[in-house]
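Let's start with one chain on its own, the form predicted on its own, as structure tokens.
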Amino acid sequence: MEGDCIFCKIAKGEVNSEIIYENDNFFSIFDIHPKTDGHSLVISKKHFENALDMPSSLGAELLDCIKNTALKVMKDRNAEGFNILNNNFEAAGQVVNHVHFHILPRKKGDGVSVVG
């Protein structure tokens, strides 16, 4: 379903979206849904249904954008921390199947659950 995913819309500029970090591999933006403030995605370039199709050979760059977009977002909210999140399958919450990472900014006291 590459055609009609719309991470891989985004991917190639077809939907404007406002880019927050990105690298050769990876790009983040908000969440259109957001937990928290400053909820963000951090998405593939390419198409991978889930964490499991991505190659290992892009962690440093998975990390790279992980680190980056939480680092920007953090300090842009007054956030004293962060969750990361992948779900993967719908079994466990999976709505769009392209794969992508929730950083999700926390305050002491926000009363987001997240379970851990």
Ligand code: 5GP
Second form
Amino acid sequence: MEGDCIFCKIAKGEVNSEIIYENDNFFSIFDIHPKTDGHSLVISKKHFENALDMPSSLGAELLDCIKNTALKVMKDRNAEGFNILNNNFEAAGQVVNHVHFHILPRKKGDGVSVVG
Ligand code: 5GP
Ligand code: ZN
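Can you return the structure of this protein in the form predicted in complex with the named molecule rather than the form predicted on its own?
Below, the chain from earlier opens the complete complex, with every other chain and molecule after it.
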């Protein structure tokens, strides 16, 4: 439900969040339960349920937000790499039904498992 959607509330400024980076159609924030130091989320400003629901024409802007978010958090946290993770549908671990891409900064030997 769009009205109850936490990411719609954040996108509209109804819930306060520190914005890492934004462009016309996407913004990024830190995940409330970080799996790695600097774990952040790239979120669409409009409500799309998942990646299949999102127009392909937004691909370039999505990648722009992913790249700029990853560059900033990697630099700030001295990370050496990052994973991009996008869960679609409950079976694949999607909990918030508003499309988002996890950016997980990584360090050599951190032993983090990023799936799930
Ligand atoms: P999913 O499992 O749907 O791919 O991931 C949802 C992510 O959103 C989780 O990692 C969870 O910690 C994060 N999350 C849920 N609610 C909030 C919130 O209100 N604020 C922030 N910053 N992250 C949230
Ligand atoms: Zn939403």
